[in-house]
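We begin with a single chain expressed as C-alpha cells, specifically the form predicted alone.
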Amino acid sequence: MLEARQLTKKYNDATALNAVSFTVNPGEIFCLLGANGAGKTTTINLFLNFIQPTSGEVLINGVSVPANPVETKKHLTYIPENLTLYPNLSGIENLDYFAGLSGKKYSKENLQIFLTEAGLQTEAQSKRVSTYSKGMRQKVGIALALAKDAKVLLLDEPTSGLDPKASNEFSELLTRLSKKGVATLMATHDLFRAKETGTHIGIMKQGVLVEQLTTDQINHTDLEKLYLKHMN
C-alpha cells in the first residue's frame, strides 16, 4: 500500500531525506524511529503530498503521490501529534464535518458507532471537543479512519504526551486496524511502543534509512542498543 523508492528530499544544499526505499504492506505497521531531523516528518510530508520529493518516488496503491494527490488521499487517514478539530463542535460533529469531506455520509447512530469502535466514551461522544484530551481527539481521528474505510493509516508522534493508559489504547487500536488490513507508517520517538506494536522497523539517522527490521527479530533491549548505537 506504501511505497518510497530512492526518496530524497533536499533543501538548497541540506538533504533532509537521502534515497530512502521501504514498502509498508495491508495489515503492516511500520515504525520509523530516530531523533528530531532525523527525516521521519519528511518522509510523512511526502506521503502526504505536503512537500515534493527531490528524486525518487513515493507511492499509495501503487500510484505516485505527486501525480495523483487527490486519488491518494482518498486512501488514507493522517493523525498528526496535535489532531486540530473544531473545540465548539462535539466528537460526532466533527466526525460528521470531516467525513462528508470524504464523500462519506452517515447517520448520527453510525458516527456514534465509530467512534465507539475507536474507544470514545458514549458520554462523550456529544460533548464540545474543547472538553477532550488529546487521547480522546487521537480517537476521533481513529474513528475518522474507520469511517473513511481507509486502508493507510499515517501518523506523526501520535502518543506523543499520552499517559501510559491512553498510549496502550491507542497501539489496541492501531493492533485492530491492523487486522483489517489497514497499512500503517508511524513516526515515533517510543521504542516500546514501536517493538510491541509494530511489525516493522526502520531506524532513521540524519535523513539516511540505516536499519530495518521485523519486531520479531529483535527483542526490547536489542532494539534499545541498536537504536543507541546509531544515534551515537
Second form
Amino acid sequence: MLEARQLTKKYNDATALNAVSFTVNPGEIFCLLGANGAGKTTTINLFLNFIQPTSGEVLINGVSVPANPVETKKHLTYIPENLTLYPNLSGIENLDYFAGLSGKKYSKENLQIFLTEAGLQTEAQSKRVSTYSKGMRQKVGIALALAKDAKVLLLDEPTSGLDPKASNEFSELLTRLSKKGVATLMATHDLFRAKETGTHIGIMKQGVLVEQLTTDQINHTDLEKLYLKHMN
Amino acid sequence: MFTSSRYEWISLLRDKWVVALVIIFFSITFFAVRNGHEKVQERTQSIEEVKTATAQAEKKYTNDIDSLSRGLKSAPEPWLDPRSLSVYGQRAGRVVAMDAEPLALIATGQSDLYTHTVKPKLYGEANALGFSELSNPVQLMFGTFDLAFVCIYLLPLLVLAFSYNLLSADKESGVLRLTVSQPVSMYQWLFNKLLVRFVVLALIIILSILISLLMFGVPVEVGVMKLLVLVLIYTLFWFAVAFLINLFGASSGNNAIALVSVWVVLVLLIPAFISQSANTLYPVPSRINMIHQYRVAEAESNKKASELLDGYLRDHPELASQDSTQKNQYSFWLKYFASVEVIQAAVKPVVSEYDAALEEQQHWVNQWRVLSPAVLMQNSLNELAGTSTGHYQNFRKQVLVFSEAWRSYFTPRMFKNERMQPEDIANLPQPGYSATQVTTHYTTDLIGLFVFVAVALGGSVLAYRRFVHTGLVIA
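Next, give the form predicted in complex with the partner chain, keeping in mind that what was shown is the form predicted alone.
To see the whole picture, the full complex is given below, headed by that same chain.
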C-alpha cells in the first residue's frame, strides 16, 4: 500500500534521506523511530508530495506520488503533530469541509457518527474548534480518515503532548483502523506506543533506515537497547 | 467545491469581517456621493443664476427695443441705446452653459478648475483668451473625496485588507497542512476562496453604489451599469494581485508590505509620473506671458488704429460702406475690430502654442494611461461624469464657435450702419452645448483593465508552478 524505493532527498549538499526502502501493507502499522532530524518527517512529507524526492520512488497503492499528487491523496489521511482546524467552525463543520475537499458529501447524522466513532463526545461536536484540546482535534482527524474511507494513514508524532489516557485512546483507534485494513505510517518518539500499537518498526539515523523489524520479534527492553545502540 | 465555498462564506460571516466591510464601504460611498451631489448642485445653481440673469437682460432689451421703435419711450444716450448693435451685442450676450451630466457626481474631475458658463460678447479680451484660466490641466489625481476617489484609492486597500493573508493565514495557523493533504488542486482551492470573497465584496459594492446613487436621485441607466462594470473589473484586478502575492508563499506581514507597495506604485507613483512627465515634456505657456503679449499688441495697434481700419477694409471689401456720404455711427468700434484682428494675429502663436501643448499633454496622458489601472479608471470615470479634460476642451471649442457666430452676426451689420430691430431678436444665433461630440475611451479603458487582470492571473499561474510545486508553501 505504502512503498518507498531507494528514496533519497538532498538539500543542496545536505542529505536528508538516503536510499530508504520499506513497504507498509494493508493492516500494518509501521512506526518510524529516530532522533529529531533523522528524516522521519521528510519521509512523511514525501508521501504527501509536500516535497519531491531527489531520486528513488515513493508510491501509494502502486501509484507514484510526485507524478499523481492529487490522485494519491484520495485515500490518504494525514494527521500532523499539531492538527489545526478552522477555529471558527465546529467539529462537524470542519469534518464536512475537509471531507468535502475530498469529494465526499455526508448528512449531518453521518458526520456525527464518524466523530462519535472517533471518540469525540457528542456535546463537543457542534462546538467551535477554538475550544478543542489537541486530543479532540486529532479525533476530528481520525473521523476524517473514517469519512474519507482512507486506506492510508500518515501520522507525524501524533501522541506527543497527549496525556496517557488520550494517548491510549488514540492507539486503540489506530488498532481499530488497522483491523479494517488501513496501512499506517507513523513517526514517533514513543518507544512504548510503537511496540504496543505498531506491527513493524524502522529505526532511522541521519537519513538512513538502519533497522527494520516486526514488533513480535522484540520486547520493550530489547527495543530500547537497540534504539540507544543506534543513537550512540 | 460547493461545500468549501459555503464554509468560506460561513467563516467570513463569523469573522465579522463582512459586517465591518458593509458598514465601512457603504458609509464612505454614501459620503462620497453626497459630496459629489453637493458639488453638482453648486454647479447647477451657478449655471441657473447666470441663465436667469441673462434671460432677464434679454427680456429687458427686447422690451426696450420694442418700445423705442414704436416711439413709446424717449431714446437714451447713444451708448446706452439697445437698438445700437454695439450695445446689444455687448450687453445682451447669450450664455453657453455646460450642464452637469447625470453622473457628474461620481467624479469631480476637472470641474474644480474650469468655469461652466461663458457669455461671449462682441468685443473684449475674453474673445481671444477666453476662460483658459488653468495652470495644470493634467491634474489627474488628488481630487476631492468623490466616488471616483473611493473606488480608485480606497477600494483597493479594502480588497487588500480582505485578502492579503488568504493563504498565509492558513499556513501560519497550520491548517494548510491538512488542506494540502486533501486530493484537491491548491490553485483551484485558493482561487475558489478568492472568488467567494470577490463575490461578497462585489455585492457590497453594487448595493452600496446603487443605493447611494438612488438616494441622490441618479437614474439607473446605462451610465451606472458602465460605472459598476468598471469598478468590478478594477476590484477583480486587485483580488488577482492579492492572489498572485499570496502564491509566493511569504508570511502575512510580507504579503501586506508587498501589496501596499504594489498599490503605491500603481495608484500613486505611476499616475504622478505620467502627470509630471506631461508637464515637463509639453509645458503650457505661462498665462501671464500670454496676457502681456496681448497687452503689448493692443497698445501697439491703438496707436495706428486708422491705418489698421483701412487695411481691414482692404481685406474685407464686402464690409466697406456703400454710402460713403453717411458717417458710420459705429466707426469707433469698427476701428476697434480692425485692431482686434491685428492683436489676435499677434497673440495667435502663443494661443496656439497653448492649445497645442494642451493637446500634446492630453495625447501623452492618453497614451500612457495604460501603465496604471488607476489612471484608466480615473479617465473613464471622468468621462462618464462628463468632467474629463476632453469635455472641457470640447466645451471651450463649442464656446469659441458660438462666440464667432455671435460676432459675425453683428460686425457686418455694423459696417452697414444698421440698428437692432424688434424682429432681429428671433434671428440671433442661439448658443448650444452638447457633450455628445466628446470622444470617450470607455471600451479601451475596459480592455486595458481586463489586460491587467489577465496579467495578474497569468503571473499567478507561474507563481503557483514555481512555489507551490516545489513545496515551499509547506516546508
